[in-house]
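Below sits a lone chain in structure tokens, taken as the form predicted alone.
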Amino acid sequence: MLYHFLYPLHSSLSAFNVFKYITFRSIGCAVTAFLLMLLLSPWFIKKLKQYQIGQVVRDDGPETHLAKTGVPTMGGVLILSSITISTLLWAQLTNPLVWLMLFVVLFFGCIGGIDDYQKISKKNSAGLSARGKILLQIFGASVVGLFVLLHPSYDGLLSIPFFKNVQPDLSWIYVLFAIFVIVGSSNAVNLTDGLDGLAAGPIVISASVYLVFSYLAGHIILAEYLQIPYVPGAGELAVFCGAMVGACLGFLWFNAYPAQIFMGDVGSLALGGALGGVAIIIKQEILLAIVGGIFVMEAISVIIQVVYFKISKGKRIFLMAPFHHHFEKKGWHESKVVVRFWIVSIILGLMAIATLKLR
């Protein structure tokens, strides 16, 4: 919005020329989202307490988590609001990719919101059924997959990090692959969101990396030089990623141990879906497994635990899954688990950026 109102004024006052630059607008968007979270969170937390919208803690979890019962949840509503407002303020709104990503983050947020509402209103409810949740996620993800396949600027080629000449053509199967990436990313972030600040930290790192890749993918000269797929208009997704970074940093201010608020499924499902959506749109799908390695490991730990439990008739590999609980069971303090996972996430983010030259 600011781009459309203020940039045309650059002919009269050259200072407004800065609104042309994606880098400036990405930073402005991140700062705006951060300030919105910082200013509105105290009021939002107060309202959540007033309406008794609090965390429902499972009885079979770590005993230390019982103290989290009743802590305000559904903070994702404010995160998504900050992302949406900031993106609308700073992005070029004639770009369809911006609207596609806003659809993804809000649609997946609605799925999570329904899930959270059922858990809170019924207290002991498991929330939205697993089948219902997956079907809704598949529908949302298929919109992105079909857009990419049918849009004239896209193709079914798959970009493989480290290998510049390896680009298998998935053709129509790419839609199924896109669904797998987005739904998988959404649920992986949801599984990771089990400790104070554990999900928000890696999301900040992952979104920062994809901010860089979005900018490069939308710049034809840099994309050709770095030998990554050029995606017309993808640069504007750097602004959207900036909104994710700023909103999650602002959320961390209140979600760091001991948390004053949790994001809930409305936040985790939406943010995970958004990361998957950006990865698909800028054709850096496999890279998500690197930069979002923490999310991948958390999801895999659950799969391994469930499969082994069934095969071995009751035995477990991890003391508890997702495996951040495994370390808690081993005696690690919650904050130690979180910070060490952040460190791993930073290293993975740097490895993802290194793939730009290791081709």
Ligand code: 57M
Second form
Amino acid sequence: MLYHFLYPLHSSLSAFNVFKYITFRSIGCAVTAFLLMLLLSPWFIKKLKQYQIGQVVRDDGPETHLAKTGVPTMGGVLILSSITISTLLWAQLTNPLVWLMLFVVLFFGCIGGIDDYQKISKKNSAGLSARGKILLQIFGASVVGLFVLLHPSYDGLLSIPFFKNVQPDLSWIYVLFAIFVIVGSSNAVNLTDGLDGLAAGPIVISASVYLVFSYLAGHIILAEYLQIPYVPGAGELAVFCGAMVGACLGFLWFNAYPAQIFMGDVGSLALGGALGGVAIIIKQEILLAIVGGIFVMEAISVIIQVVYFKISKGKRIFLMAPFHHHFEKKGWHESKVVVRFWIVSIILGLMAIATLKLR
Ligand code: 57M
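Please show me the structure of the same protein in the form predicted in complex with the ligand, now that we have looked at it in the form predicted alone.
After this comes the whole thing, all chains and molecules, with the earlier chain placed first.
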């Protein structure tokens, strides 16, 4: 909005020229989202407590988690509001990719929100059925998949990090692939969100990396120079990623150990879906497995545990899955697990940036 109102004034005052620059608007967007979270969270936490929107903690998890019963949850509502407000303020609103991403983040947020609400309002409810949740997720993701398939600037080619000449053509199967990436990413972030700050930290890192890649993908000269797919208009997604970075940093302020608020499924499903969506739209799909390596590892740990549990008739590989519970059960303090996961996430983020040159 600011772009549309303030940039045209540059003819009378040249200072308004800055609103043309994606870099300036991405930073402005991140700062706005961060400040919104910082200013509104104390009020929001008070309201959640007042309406008794508190976490129901399972009693079969690590014992230390029982103390978390009643911690206000559904902080994702504020995260999504901050992302939406800041994106609407700073992005170029004539760009369809911006609206597509707002659709993804809000649609996945609604799925998580309904799930959270059912769990909280009927204390013993398991929330939305697994089948209902996955069908809704597939619907949301297929909107992105179909957009990419039908849009003239896209093709079904996959870009493989480190191998610039290997670009398999998936043709229409690309839609199924897009669904797999977005739904997978949404659920992987959801599984990761089990310790204070464990999901928000790696989301900040992943969204920062995708901010850089979105900017480059939307810049014809830089994209050609770096030999990454050029996607017209993708630069505006740097502004959207800026909103994700700022909002999650602001959330982390209150979600850091000991957490004053959890994001709930409304946050985790939406933010995971958004990362998957950006990866698809800017054609850096496989890169997500590196950038979001922590989320991938957590999801794989659950798959391995469940499969092994079934074929061995009750034996386990990890003390508990997802992976973070394994370390807690080994006696690591929650904060140690979280900070170490962040360290791995930062290293993976740097590796992802390195793929720009190592090809
Ligand atoms: C949700 N959510 C947390 C909070 C957060 C298939 C199976 C592996 C599924 C998995 C599962 O349900 N995972 C998704 C993970 C929950 O947090 C809420 O949920 C939102 C995210 N969806 O925002 O609202 C608990 O996580 C803790 N938490 C924090 N800090 C935070 O900032 O401490 C969350 C955010 C909160 C709080 O304690 O209550 C969750 O874990 O429920 N299931 C599991 O993860 C369970 N694992 C399991 O059953 N493993 C078995 C299987 C695989 C064979 C095994 O290894 O033997 C564990 N989860 C819990 N107890 N709580 C184990 C039992």
